[in-house]
Structures are given as structure tokens and as C-alpha cells.
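In C-alpha cells, one chain follows: the form predicted on its own.
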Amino acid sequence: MRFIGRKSELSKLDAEYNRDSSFVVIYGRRRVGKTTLIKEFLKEKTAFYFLATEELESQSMKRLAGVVARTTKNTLLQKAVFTDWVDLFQVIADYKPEEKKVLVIDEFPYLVKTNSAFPSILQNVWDEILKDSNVMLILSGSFISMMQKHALSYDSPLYGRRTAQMRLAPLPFTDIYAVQKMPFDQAVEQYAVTGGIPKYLEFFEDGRPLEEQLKDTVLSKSGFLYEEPNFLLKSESVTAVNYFSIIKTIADGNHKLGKIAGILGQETSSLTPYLSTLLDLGFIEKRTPITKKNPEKSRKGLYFIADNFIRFWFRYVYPYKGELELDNMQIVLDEMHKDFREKFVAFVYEDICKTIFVELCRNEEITFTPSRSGSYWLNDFDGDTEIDVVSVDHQNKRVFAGECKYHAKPVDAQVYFALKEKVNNATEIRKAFPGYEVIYGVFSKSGFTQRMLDIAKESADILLVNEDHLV
């Protein structure tokens, strides 16, 4: 698969590697494309690259001398034999002193879970030797809660020593699209299942029908993805029956506390925990209303899964578990068509919007320059008013308010007037953003009635969207 996007963490990396010295920690759940950005970054450079794994350190160490011995072109390095880490990194520092060089260590939680002392001998290792060696360091891994602890942690021995950070996200849906091959509307409900995991792109291609490679990969018992949410579970250590029930309950659409809360039978107090580690490891995130100055501390958040494959399993897999292991494919297909594109796929293209929206102001396409993009609703998503897309331009006193449609029909003016009226009567958009211009916009798949168009001319307040380019 070819290399896609990650532009600015290339642009990052590149300006890491012209400092003079160089410590930076890359970390991000399972398949999100974290050794792919490095290898892309070493192309041309002057590189050690050694994957950890779950072996003796007597073993580590081995391979990562072999490393060394192919990169540098020294066989008897393949022979010698290592018992301390300092050697190793000593013959890397030596290596064209006056070249610069790039050391990754990659999955290295697997180093500190053979050896809890790694970190403070990497630590020694970066003060003495390999700082002023002319040595870019690179840690990487996939398990966040672990990176988190002993390499960015403030008890770490490695806290200090690190020049850049980066937890790498999932590639946004513009990036993707621009190199697919297919329509609009198949690429968003693609994306709606895969949530721009690149490992996961792999299992599906382009123009082939999504319903077919469902099948192959997540419905069948042999299928990569038919387990994946499990692995990622448990490569956390996230066990316990209540992190399932609490995902389950809010893929199947609860999303305030007191309401999951009430349908696991616990108090909310109880259940903190649980949502802090989650939130902590990615796999939910807390959503306030844009009008929220504080948005940590607003007690209107609800709680969405982050990752649309693993809301796409709990919502069309978990529950059917039995008759999949029966090869009865046939009843998750059912469930799909009475729901995945009006409520399943319409729910991931309001944020597939909120990404074209923060690109066209990017690529100046829009006169808009946000400072922070999300949604706006009153009380919960079962209130008065819900307004799909908000973002604030607090430099140029504007405010953004879009709706996004995935119909089959052309959109009509009705959902602007709509619109319009919802953001009148949003006392709260008022208060929060007093005196500020409103720019409307609707996102639409099926693109616009010619009634909406001629509006849309005559009106300097609102801007169309038709899949992803401004009409």
C-alpha cells in the first residue's frame, strides 16, 4: 500500500533530525501506521532500525548488534557477543561521528517488560553517549498506557530528556479519499468502517463492494478483523467485562453518564474510572458542546466511541457473535441494511464534514480560520437543538454553523431556513460568541436543488458543500 498524508509529522520529523540532538517519542494504538512513518521518514538517512519483541534481553541484544553489523557493514559484530546494553549504543555513536544518524527502537515496551531497568539505562545511555554523537533517538510503541509511563511520565528517568512527542491519529478522511479510486458516497462508507486506520485499509479495495469484503475480513471467523477489538483490548490490559459493557452501551447509541450509568446497573461514581482509563488509551472520547469555555469540567459531555471500526463491531458484530461463529453471516447483513447508511454511516459523515470543513479553510478555499471546530447541542442529542458542524474564528469574530445531509436526494433550502432558525434561537451560541458574524454552510453527498443554489448566489452568508469541494 502506498504511502499516504502524514505530511506535518513528516515536516516534524525532518526538523527534529536538523537539531542538533534529537529525542523524539512516537506512540499510537495498534495499525495506525506508526512504523510506516518512520520507515518513510529513514528513506536516504543513515539509519538504525530495531523492532523489539518479546524475547530474552541476551536475544535483544543479539539482534540489535545484527542491526548494527548490516548497517555498518562490520560481520564481526554478527559474532560478538553483547551483556551490556552501553557497548552496543557505544558502537553506534562511533559509527561516522561526523554523519548523521538516525537509532529507532521500536516497540519498546517489550525492552522495559524484559527489563524493568531499561528506561534508566537508556536514560545513562542518552546523557553520556548518544546526545552529543550526532544520534537522532526515536522510541515508538503501541502500548499507550505503557509509553505514557516510561517514556513521557513525569516519574520516567527518560522525563526531560525528549525533544518532540507525537501520538499518531488516524489519517483524516480527505487524505484518504484523494488517493482513492472510487465515488464519494463509497468512500465515506468505507471509511465509516475502517475510521482511517491504514493496516485496515489494506483488507478493502477499491471499487470492489464494501458488503463483500465485509464479509472476508470482519464477518468471518478467518478474517483479519473478526477478533481485532479484542487484541486491542487486551494489549492494554483492558480485561475486564465492564470496559466491554461500557463500549457496547454507548455504540449502541447512550452517550450521557447517567444513562449508561442506569442501563449497566451502576452508580456513575463507579463507572469514572472505567472512562478515564478508556479515554486515556483513545478508545472513547468526551464531547461538550462548542460553547463550552471549559470543556474538561462541563457536565454536558457525552461519550462517543473514537474509532469507527470499533464502534462498527459493537454496533453490526459483538451482538451476533454466536451466529457468526455458526458462519450465519446473514442476520449482521439484515442488521446493516435496515440502518448502517441512514443512521451508521450518516453519524461518521457529520465528522467526515468537520474534516472538509477544517481543509477548505487550510487550503484558503474558505475565509475562515478556526479555532476550534466541533458540534453544539442543547442539553443531550435528545434536546431542541443540535447543529451538526460549529467552529469559532475568534480572530475575525466569525462563527460557523453546518449541517450535514447524507441523502440520496438533492438538499432543498428548507434545511437552510432550518438552520438559520436553529442558530436564532441558540441562546447559548449568543452568549458565548457575542457580536459575532454567522456563517452558515450545508454538506451535502447528493448535491443541491437548483432552489438552494439560486439562495446560495444571492446570499453572502452561506456556503455549499457538495461531497467535498464547495459548490
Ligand SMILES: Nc1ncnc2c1ncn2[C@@H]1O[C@H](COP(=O)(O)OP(=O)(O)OP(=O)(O)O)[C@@H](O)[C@H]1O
Second form
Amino acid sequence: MRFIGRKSELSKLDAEYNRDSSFVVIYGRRRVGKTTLIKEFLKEKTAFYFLATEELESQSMKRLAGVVARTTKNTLLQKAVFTDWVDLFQVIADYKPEEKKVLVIDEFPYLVKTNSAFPSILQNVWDEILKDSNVMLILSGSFISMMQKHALSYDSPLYGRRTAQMRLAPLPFTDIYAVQKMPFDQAVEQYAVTGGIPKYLEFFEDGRPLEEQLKDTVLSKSGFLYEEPNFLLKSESVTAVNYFSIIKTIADGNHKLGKIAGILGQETSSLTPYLSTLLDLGFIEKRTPITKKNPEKSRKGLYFIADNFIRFWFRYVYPYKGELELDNMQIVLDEMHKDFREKFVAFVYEDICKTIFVELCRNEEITFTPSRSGSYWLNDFDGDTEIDVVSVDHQNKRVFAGECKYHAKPVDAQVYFALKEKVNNATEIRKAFPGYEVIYGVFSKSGFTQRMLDIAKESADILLVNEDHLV
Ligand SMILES: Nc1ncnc2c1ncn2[C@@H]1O[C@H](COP(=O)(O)OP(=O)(O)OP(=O)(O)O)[C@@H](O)[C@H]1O
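Form predicted on its own already given; the form predicted in complex with this ligand follows:
Time for the whole complex; same chain goes first.
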């Protein structure tokens, strides 16, 4: 698969590279593409790339010595025995190529697992040896909880050393679609399952129908992704039954704290610690209406699963594990035929529309500088008050309100009228953004009726967006 996207991440790394001394922490969920991003960045640079693994410390030092020997082309080092990290890092500091050198410690948490003093050792090495040796240090790792604890937190010896940190997010739909050679709806359905995780994309590249690929990769007991969420949750040591039950309840479409607690027969207060761990790890997210000034404190926050693949797995695989163990995949396919497109994919399409809108703004296809983007609802996430995409441009005093339709038929003007009415009834939007001009957007997978197109031609305040963006 050719390298996709990551423009802003690469330019952030370039900016760090151009500083006198830089210390960058990169972290993110398994399979999101950290190593690939780093390797792309290292192209044409003098680099010491060390991938830590679960092995004895002496073996790690031996391998790093090998890396140093190769980069410095000093074969004597290959045979040297190092018993102290400081000596190894000193060799790196003493190596003086013309351009800046980059030292990468990938999967840094493994070194901490083998030697809990490693963050202190590295802090010392950075302060005393590396900082002034024209080096860029990159620490990378997948265990989000360990990266937060040992590389980022206030309690870590490394606190205060980093010059930048990057939590790598999945690839946005628009970057993937730009390089894919497939119809828009096929790409959307695939993204609804893979969620922009490049490793997952690799399994869905052979052009066969999605169901066939799902059977091989996700629904078959020997499929690579059959147990994936177990693996992801275990990596972060969140294996308790409570975590599974919470994710499953949210995957079933329950988003309010009270409702989730009610279904699980628990007090809301007893769920809070579990939710906050899942939030920290990025498995779930809390969304609040765009009109709330303090999203952190808002009681209107709703919980959603943040990762498409995890949502898919808990919705269509987890409940049928018993049947799948007996190779009965049909039950899952039948379940998918009921609501995969209409509900599951339609929900993901709303997020995709948000990304498309950001791209329209970035490409200056519309004059809008988003200050905040999200959605709006009054009490619950229902069709009556919910506005799928809402973005605010404080600079130009404009609000964008968009409705997304993942329907098989062209969207008619009725949808636009209903959206206008919803915005008119949303007194909270008018209160939060008084006097702001409203721009209406209708996103459609299957185009628009002639009536809708004619109305849009006459009005400056409507944007019609399909897969080719603005119509
Ligand atoms: N930007 C990208 N474009 C294309 N393919 C990518 C991209 N990023 C990652 N990949 C592919 O996805 C797979 C996983 O990527 P990578 O190993 O970099 O992830 P990671 O975050 O380091 O994973 P882990 O934490 O599980 O080791 C690789 O096979 C890689 O080829």
C-alpha cells in the first residue's frame, strides 16, 4: 500500500527537526501508523532507529549498538559490549554528521517494562549528553496508558523535556478516498468498518465485496481481526468485564450516562472511573452540543464509541461470538442486512461529512474559518432536534448547519426545509451565536432532485455537497 496522507504530521515533525534541539513524543493506538510515519519522516536523514521489544536489557543494548554501528559505519561497535545505556548514548552524541541526526526509540514502553528506571536514565542522558548534540529525539509507543505515565505525565522524570507531542489519529476518510479507486459508497462502507486504521485497510484492498472480506478477516475464527478488540483492550490492561459491558451498551446505541448505568444495573457514579479510562485511551468519546461553552462540564454530554472498528465489532461480532465459534457467519450477515447501511454506515457518514466540510473550508471552496465544529441536539440524539454537522466561524460571524443523508435516492428540497425549521427552532443556537449568518448544507450520497438543485441555484445560503464535494 502506498503511503497515504499525514501531511500535517510530517510538517510538524519537520518544524521540530529545524529547531536546535527537539524531543518529540509520538503515541497512539496499535496499528494507527506510528512506525510508518516515523520511517517516512526519516527518509534521507541521518537516523538511529531503534525498535524496542520485550527482551533482556542486555539484548536491547546489543541491538542498539548494532544500529549505532550501522549508522556511524563503525563496525568495531558491532562487537563492543555495552553494559550501560549512558555509554551508548554518548557514542550517538559524539557522532557529528553535517546535518542533524535523529534518534528514534520506537515502542519505548518495552524498555520501561524491562527496567523501570529507564525514564530516569533517559532524562539524565537527555539533560547531560544529548540535548546539546544537534539531535532530534523521538520517543514512540502504542501503550497509551504507559506513554502517558512514563513519557508525558507530570510525575515522569521526562516531564518538561519534550518540545512536542503528537497523538496520532486514524487517517481521515478524505485522505484515503483520494487514493482509492472505488465508488464513493463502497469507500464509505469500508471506512465504517476500518475507521482509517491503515493496518485494517490492508485487509480490504483486494476489491472483493465487503461481506466477503469481512468473512475472511473478521468473522472467521482464524481471521486476523476476529479477536482484535480483546487484543487492543488487553494491551492497555483494561480487561475487566465492566469495560466490555460498557462498550457493548454504547455500541447498541445508548449514549446517555443514566441510560448506560440503568441497563447495566449500576449507579452512574460507579461507572465514572471506567468511562474516564476508556475516554483517556480513546476507545470512547464524549460529545456535547456545539452550543455548550464548557464541554467538559456539560451534563448534556453523550458517550460514543470513538473507533469505527471497535463499534463494528461490538455491534456485529461480540453478540454472536457463540455462533461464530461454530462457524455460523450467516447470523451476522443477516443482522448486517437489517441495518448496516441504514444505521451503522449512515452514522459514520455524518462524521465523514464533517471531514468533507473541513476540507471544503481548507481548500477555500467556501469562505468559512471553523472555530469549533461538532453537532447539535437538545435533549437526546434524535432526529427531531439533532443537526448532524454544525460549525461556527467567529471571525466571519457565520454558523454552518448541515444535514447528512446516506440514502439510495436523490435528496429532495424537503430535507432542506426541515433543516431550516430545525435551525429556527434551535433557540440555543441563536442564543449562543447571536446575529450570526446561517449557511445550510445538505450532504447526499445519491445526489439531489432537480427541485433541490433549482432552489440551491437561487439561494446563496445553501451548499449541496456530494462525493464530488460542492455541487
Ligand atoms: N500513512 C500510511 N499509508 C499507508 N499505509 C500505512 C500508513 N500508515 C501505516 N500504514 C500501514 O499500516 C500498517 C501498520 O502501520 P504501523 O506498523 O506503522 O503502525 P503502528 O502504529 O506503528 O503499529 P503498532 O503500534 O501496532 O506497532 C503497516 O503495515 C503500514 O504499512
